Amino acid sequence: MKKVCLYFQVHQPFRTNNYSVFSIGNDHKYFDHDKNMRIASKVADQCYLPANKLMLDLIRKHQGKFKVAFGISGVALDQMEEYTPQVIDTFKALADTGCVEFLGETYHHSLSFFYSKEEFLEQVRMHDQKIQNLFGMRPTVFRNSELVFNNELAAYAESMGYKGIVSNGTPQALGWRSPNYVYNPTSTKSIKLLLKNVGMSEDIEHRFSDESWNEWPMTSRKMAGWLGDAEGEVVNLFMDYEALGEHHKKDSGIFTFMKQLPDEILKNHVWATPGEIVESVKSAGELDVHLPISGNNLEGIRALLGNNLQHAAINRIYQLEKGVKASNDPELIDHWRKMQSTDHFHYMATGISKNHSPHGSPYDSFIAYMNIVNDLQLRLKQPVTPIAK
């Protein structure tokens, strides 16, 4: 009887509009207040409220044998409160049920642990209060933005209190391990580690929908005999909550699909949150990931840090830190850490399948970021760098 764990991630950065050299020093327009209430309130038509109201009528209809887990950051904690409140009130009614667990990560789904502790460490404490605040529960286990992980992170965690932290299963870090045992990374006492089943994941996040796909159509039951036959002892199927209605739109199947997967899970094998998991499931060994490995199994840290233009855009927002925090300007300060988000950078990526960027094409991203970077430096009355043509 396998542990089988369902984790969601809930992220919506606030997207930039196109910001140009003309307003450094003239206006701080730097967010796309249009668009981001456009895609917030059609995200939550589409996902969020159907999904979240499927997930509460499962775990009633289970009476609390359904259980899943969810990874909220706290720039779309903002979002909902601002733009769709109604969808803050369904994640508090699925918190009120018990069988739900909220995971810890920085407030603005930033990449700080690597560019400054500090940072890292004030993100993650305003992300666990505001969870606390609205959910009534303090997170035990760390997820960090893009399940960008290695040793140092998961040590990092332990001190912070964190009893276990989730990432990918990617070879590169498991060699000829599977990724259905929890594992105990290496320079660490007893945090334990969670990783994902990329295969089963992704063929619901990414496939399922994909008529192309030579196990198309995909079926609860199907699923449920994937995972029987597995090996291990817990499968965790860790996607991004959009893959319900957003990605995979309703007429696909997919509400039904989840609809019929807990009952199918249940005839074998039973539900736990990454909490209950850390708690009642023993180390298999040790697992030792020195260098980064994140959660795009495909493309991995390349999509986030793998051009000159990300790097520049990542060290110079960092290089601001001292005298953004010195100011003492929480408008400042906030505008500042929503720029952290990992989804700046990604949409500077080049040389992978989609970057999803709003502004037409990596170096568009990099332009309009830079200038806002170099508005921010003018606020802190700081010389500007010039941007190469």
Second form
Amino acid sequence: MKKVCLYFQVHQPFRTNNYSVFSIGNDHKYFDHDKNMRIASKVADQCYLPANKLMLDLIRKHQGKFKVAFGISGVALDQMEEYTPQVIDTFKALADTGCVEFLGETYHHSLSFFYSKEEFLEQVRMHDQKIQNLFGMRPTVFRNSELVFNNELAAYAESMGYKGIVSNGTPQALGWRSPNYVYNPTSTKSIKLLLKNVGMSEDIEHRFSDESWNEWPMTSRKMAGWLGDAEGEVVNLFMDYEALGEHHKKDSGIFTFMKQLPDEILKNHVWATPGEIVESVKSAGELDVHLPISGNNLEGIRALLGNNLQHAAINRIYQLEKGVKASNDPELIDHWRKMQSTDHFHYMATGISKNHSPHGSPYDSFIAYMNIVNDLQLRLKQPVTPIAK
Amino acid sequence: MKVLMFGWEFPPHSSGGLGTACAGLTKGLSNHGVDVTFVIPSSKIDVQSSHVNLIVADRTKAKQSISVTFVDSLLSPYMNIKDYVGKLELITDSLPPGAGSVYGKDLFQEVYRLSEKAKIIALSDNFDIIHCHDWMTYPSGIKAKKVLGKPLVVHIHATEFDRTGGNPNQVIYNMEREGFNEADKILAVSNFTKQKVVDHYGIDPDKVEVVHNAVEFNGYKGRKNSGINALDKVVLFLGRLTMQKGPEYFLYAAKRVLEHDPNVTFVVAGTGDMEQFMINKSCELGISDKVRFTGFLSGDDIDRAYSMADLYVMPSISEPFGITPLESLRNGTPVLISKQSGVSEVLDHCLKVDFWDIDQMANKILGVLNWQELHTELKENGKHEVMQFSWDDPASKCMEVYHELT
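Beyond the form predicted on its own, can we have the form predicted together with its partner chain?
Whole complex next, starting from this chain.
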């Protein structure tokens, strides 16, 4: 009997306009309100609303035996409140069942941990507060943006009071080990590490509707079978919530699959949330991770910080921290933080086939980003050290 | 398979992209085992170097021979009605008094005369298919089809609309449309061009296949020392100074850039009917001290021009394909190209802009000039991308069409 943990990531960045060099110093209209609203309503209709309804039905049906966890970024919650408040209501209804757990993370879905501990701490606190305000519970397990992780992050999360942390079960991190155990990261006391079972998670997240895949069509029975055959004590199915209805459209049968999965799993296994696993499963050993590993294996970190554009942009945004905070201008601070979402750096990826840049190309994304950063800098009350071109 | 192909030019007797494209495609086809007979009009005054070299040069690699047949004619690529009359007078003047010229008395009569000869050539071998390139050869292709009863493929590299900025010559337009109607299949060098054929000539889109052009480079050229040690950053326009290439938009963008950053020099390389206009315009905009005109460039000077530039801009208002951005990348210079071009459909690692969007053009120019990281990424990725192009892909697509028709 295994403990099966289902965790969905929910995130939407504030996408930017093609902010031009000629706007610098003239206006601060960085964000594409229309596009963000359009996407928010589309995703709400195709994914969040039908999927939340399904989760609620499943929880009611199984009377406490089916459980699920969500990690919702602060910027996603902000946009739901602004554009689709009904989605917030459905998450609140899920929270009220007692079978749903929310994870902690940076409010702005940022990589601030690697650039400014002070900023990281503030963003995590902001997020924590937001979750408490909306859902009346406090996260005990942490997830970093894109699942980027190392020993230092685990130790830091532990010092902040988290009991567990989730990351990616890549071969780089695991070596010969299985992701289906709980580990404790090197240089931590008691915080436990839960690792995503990449293969099975991606069978659902990426391959479910791929008709050329040799396991297509995927069924809940098949998934339960694989799960039973796998070694270990826990199986962590971590994925983007948009897999339900957005990546895989309704007619792919994804909702039917999801509807049947709890029953199939419950034949031989139990559902558990990350917090419950951390409390009840012992560590199988120490895991030593120096380098950040991330959401999409090696490709992920490369897609995020793999080229000169991405490095230049992320370094530049954190160079503004002191000046931005000294300004005491809430709007300026808010704009600066929204520019930290990892998506902006993903849009600058040049080596991947699919770039979801709202600007058309990674190069255009970079130009828009740097123009915005230059305008942010102009708004500072005190000058920051200029960097060489 | 034997293909009878009609073109206007073929390297080394070529002055533009058409000749290069025809040579690349024929080479690709012959690598697929196709036997190509390439017919080009050429007057005695044009042909100076030996034909034999021309053929041998291609035989070394090709599985099948490419033979090039010259037909005595005054036609030459990119010729307009006035050019033809000028050339005819030149020939007539050099004839002994009283001797009559064999050439047609105007451009269109000469195109007709060429098509009459095409009938004879068509019957000289057992051709399986006829393939012709751009309007001057369409009457030849149509006649060859009539005498042979074989399928006709017409290839469109540039329409009269591209060349004239939307004011087509009616006679040329009619010849193009007749070619499209008589053809069994039309090949367009880009989706952009296909759309023109559909919109302006009323052709069924299903009849038009897109076969993107390619380039084949022997290697990355790297940057040459231009000898210029300018403090300014340099932005380059290189092309014919004619409406189709949109040179004036380059000046408008230059003006906008200079308002923001005065330390930029704009180089205009090339000649054409808009040269005087361009010089006047740069004075009128008050940026004449920041715009340099190089006149006509050839050979190594072209490479030097690319090398000294931080960015190459192709602001064409209507570019069926456009090889120059690829040449620029080969020289290690990033490119900003207009979206109104065929090449923008196949090139990822570049900046793209609508030719009329001056603010965005200036914004992107400034982006490359301001951020070294952007310059480097565009340069390195563009260099890599441009080396992946091969004439094998268009040749394969062409083969598919041939097989479908025969």
